[in-house]
Amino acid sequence: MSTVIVLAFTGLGLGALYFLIASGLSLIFGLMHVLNFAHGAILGVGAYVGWWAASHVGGGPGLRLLLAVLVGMATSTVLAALLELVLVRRLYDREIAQVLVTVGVGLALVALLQGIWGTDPRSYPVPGWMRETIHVGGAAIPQGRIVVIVVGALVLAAFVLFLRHTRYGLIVRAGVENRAMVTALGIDVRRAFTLVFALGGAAAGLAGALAGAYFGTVTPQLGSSLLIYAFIVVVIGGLGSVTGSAIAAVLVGLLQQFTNYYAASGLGDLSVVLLLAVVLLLRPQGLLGRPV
């Protein structure tokens, strides 16, 4: 029983990291029809600069893990705003044009990661009581992992409260439906995109750091790596539903380390692979998106 206690709360840790990532990117599709491919290499790109960050200061772990995840955030929501005003902003009707854009800025960055720190791994700050443990049911469950579980769920509830009962909110969500509507009502539409891009950014920025503190290391595939995964449940979730990525997120990570453990190390993501085939045939538009 301790053995499946472990696999359920590693899974679950791993679907909050695939799910802080997937929000971004539902979020960016859902409300703007955006595929933004670069959204992995802004993630690691923030993982970078805040470990960059915490190895330059004192301090103890915990200081240095909080330092990380805020020049993390910080550094990848701007990113991801300035992707939107400068480049993104000028293709919204050219969907091939956004494809290829942002494809090449992901590889650029991953380039630019390499150039400045190399391919090797580097050890991220990882405070000693995220390695302590508790025991849960009778196992022993790494305190970490309940960090990134509990973060998971809190940015998940973030983004349903704005989306649902702000300002900004309602006009992000009125402006897919009808922008020039919007716009003639003297809105400003464009602002309020660049702000959901901006939103995605942070998501990412956090899930490179608490990325880091998960695996130890960063490395500059960490953000592609990660970016499989939440396409896949992107799409399984529904396109444009967040909810139904944070349900698809915990699917993919307890099936990936149940199926690693029970069948054979690597075939979790063979069966992550086949229940994106299965959802796709039996419901096209994801769990909770919108038929097409």
Second form
Amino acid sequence: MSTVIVLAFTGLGLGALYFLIASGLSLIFGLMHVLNFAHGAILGVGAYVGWWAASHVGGGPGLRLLLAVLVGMATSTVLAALLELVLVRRLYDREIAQVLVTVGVGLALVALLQGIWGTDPRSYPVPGWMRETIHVGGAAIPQGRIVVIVVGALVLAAFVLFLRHTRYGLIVRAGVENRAMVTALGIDVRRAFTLVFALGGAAAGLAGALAGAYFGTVTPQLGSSLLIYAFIVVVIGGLGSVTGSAIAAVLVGLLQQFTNYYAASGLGDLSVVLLLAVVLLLRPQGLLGRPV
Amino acid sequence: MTRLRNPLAGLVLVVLLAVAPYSVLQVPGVLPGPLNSPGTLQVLAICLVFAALALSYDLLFGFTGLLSFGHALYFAIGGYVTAIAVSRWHWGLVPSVLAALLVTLVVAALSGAVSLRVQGIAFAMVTLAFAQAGSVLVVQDPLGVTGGEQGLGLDASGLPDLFVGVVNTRYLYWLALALAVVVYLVVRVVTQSPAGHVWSAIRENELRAGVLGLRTYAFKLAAFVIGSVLAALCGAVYVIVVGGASAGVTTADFTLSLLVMVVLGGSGVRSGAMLGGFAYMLLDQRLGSLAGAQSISALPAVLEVPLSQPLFLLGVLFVLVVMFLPGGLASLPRLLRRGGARERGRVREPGAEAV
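Form predicted on its own already given; the form predicted in complex with the partner chain follows:
Let us now look at the entire complex, which starts with that chain.
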């Protein structure tokens, strides 16, 4: 029983990381039909810059992790907003080109990370209390897992509140439904584009710092390896639906962990792809996506 | 480009490439040594394989408008099945390659049938997921045949003598050249066939093609399978040229690099895709040694760090091409000639309708 609980918390923690990345991707895609391939690299840059900032100050690991989170999030937010303003926006009528540009930026950013900080893993500041365990139903759970899960849930709540109860959220939701109509009403959707990119970047930066604390290290490839699962999460959840992404992220994280443990290590990744195939066969638009 | 000049120019190019191993021409900075040296021929052979691979991808992306991010999977299957059959099961080379093509045919038909249930970007993501599954299988190696991250060397005793040893590099080069010609001819024939016209109709407007009564799903699946089998052939030749399969060709980055090649060269244009694949690999292989050059390592870190990363330069170049040269390198001559002359072709953007 305790194994099941440990696996469940590990899966939920991983799911929370997937969700943090997928939420931004899903919104950007829903609104702009741009699959942001640079999202993983933006996460990586946020994680590295945060780590760099944290390794240049004194103080305990807790304070340094907080600094890494704040600096990382700020960097990712600015980077994502710049990506939209400088490159993506100029290709307004060329959706494929928008995707391609993010591919190029993603490649270049990861190469830049490798050039500056090398390919070796960098150890992230992890406060002692995150490594300590608490007992849940007889199972010892590292408190770091719980932090990641709680942050994931908070971000989900924040996104839902933002989308449901703010003016910009309304524009974004309407834009996801029918961009042409919103534009015809005289609302400048482009500002919503930048906003969504920035929000996605912030979530990615947060995910980068948390992934650093979760795994203990960061590598330049961290972003792209997480990004693929985030893509799968977005498709399973339904393009453009943040709640769908959250449900799918939890499903994917749990499935991966349980299969890895009870079947064989490595089969977890395959089972996720299998889940994707099944979902597509039964429900091509994803769990909460609108019918296509 | 006029219709008459094109085949002739292509023929001349092939003949020139075919006699290259007899030349001692040096291209300092671009090629590692004289043309007839094994090192240079190896580099050129790899570039030719990727020219063919890029064209096989362009059959999906440029000609049919299918934005697949899983093409590397079929290249990897072709390479790995060949390597496994030759090295582990001690099959002959020809049966091994045929087996690789057959396996690819089956896998591509199945995965294509599933992923084509969705369109546009979702299709891209699903194909990426399948490629990722392949990558996991290769790296984790549950059946103990792929060699995991170490890769799998090709057992030289299973190869014809012609393809073994450094002195025979020119035969590998000719093999790669033959591959490029074969893939070119196949793509030329199929894209000019009736099915090819349906593919371009799908690329331009799939809904309209469907309304005309064409079963677009079947046509897209056909393009997907043909492109995948061609990619597998490229994979088989690749492992022969480099002497083994490595897990690197299964990664998501590798898959993306195929897209970069095609767009750099010019998608939907046969010569463009091939040029893109060739140029990308040449840059990728040679920029690395450029980074080691003293002139670069002597630069201040602000310049040295980015310049020493081939992927950084390729990424930036790619962004610039997408932004300012939508037709890719292949559209450069036309852009330069543009002025008074009437414009025959258009700078189009394949796949734009698919999303």
